[in-house]
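Okay, so here's just one chain, in structure tokens, the form predicted on its own.
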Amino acid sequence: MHICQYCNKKSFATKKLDQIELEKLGNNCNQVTFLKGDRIMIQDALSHNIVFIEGGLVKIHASGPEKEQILKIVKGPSYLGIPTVIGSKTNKFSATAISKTTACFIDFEVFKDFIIQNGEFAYEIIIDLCKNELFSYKKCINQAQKQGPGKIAEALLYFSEIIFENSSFNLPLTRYELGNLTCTSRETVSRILSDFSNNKIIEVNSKKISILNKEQLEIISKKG
């Protein structure tokens, strides 16, 4: 049993649950710790749980006609698998920890009861789903229309502003994975990072990235 009422990493939706609902959530929730490289969700597997990433970084990826594609990087707190469980019952993507990650597996029937019975909880879940959908639209357009430098600049800003909230961070992906995420090649990623470094936009030290000129990086990201 996970004592949800005392958790300091509640989602906005969970904060709308009352004491009785939090106890019910705790009785129907199983917390698991994953190490880097551990698979949290498997594509095409049946799913009966909502996954709440309490803390850590997760790579969302799916197999396509030609290869596996990294769709996005998610950090906790965040829900995974809501559309899958509600609309399909079969996972449409895989999720792999890229850092030590704590995840809570919530029984879907309990989660569904909260949606039906608690309007504020349901509203927060809808907001979360809408944000994810809008992010997917934006990423799809950017991947189709931006050139390599714009894609890499956008990814670096995402890691800096959203994932790590710091101008210096350790890139959690290999050069190949960053290329996969941005629909470019590993060679293109290395060349662009080198160009950014030579132009004093960023500093690269192995996996550590330091953004030196954020304004210029934003211009490159915007112009594509």
Second form
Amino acid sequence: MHICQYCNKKSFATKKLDQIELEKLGNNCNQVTFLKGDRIMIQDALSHNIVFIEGGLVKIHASGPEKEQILKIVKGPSYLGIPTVIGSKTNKFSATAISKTTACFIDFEVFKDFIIQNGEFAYEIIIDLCKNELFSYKKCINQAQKQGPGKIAEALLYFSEIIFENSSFNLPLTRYELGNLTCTSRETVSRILSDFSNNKIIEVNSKKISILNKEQLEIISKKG
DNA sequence: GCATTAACCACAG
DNA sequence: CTGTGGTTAATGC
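Having seen the form predicted on its own, please provide the structure of the form predicted together with the DNA.
Let us now look at the entire complex, which starts with that chain.
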């Protein structure tokens, strides 16, 4: 059992719960700590839990016809698996920690009761789902229409602005994984990164990447 | 044809 | 795991 009342990492939705509901949540959720590489959710497993990532970085991936596909990188605080628990019996994707991550597993029946009984809670969940859907649309367009440099520029800006909120960061993926995420090959990632580096748009030191010319990167990302 | 883009292969560090 | 060079295929002037 977990004391949710005093948790300072509540989601926007759980901030809308009253004391009684928080107590109920606490009695029906459990916190787990994952290390880099640990699997948080396994595709095809039955799941009755909503996962809330309190903090840490998580890789969302699913198996395709020939290989595992990285769908996106998510930073806590964030819910995982709301669509897969509500819309399906089994998980339609896997989640793997790529840094130390704490997550709360919430019993779905309790989560469902909150949605049905607390409109403000439900509304916050809907906002979250909407944002995710729009993100998917955007990623689909990027993937279909942008060329290599545009895709990589987009990914670098995503890490810089959304994930790390810093112009300089340590890439939490290998070149192969970045290629997989952006739907290109590892060789293309290598070449584009050194190309950006030669043009003084970014600075690369193995995993450490600093964005030097954000405007230029945005132009490349935008025009594809 | 010729240029561009990017995947695949191979090899070195 | 990564960077680079050669090769090949698709696509667009």
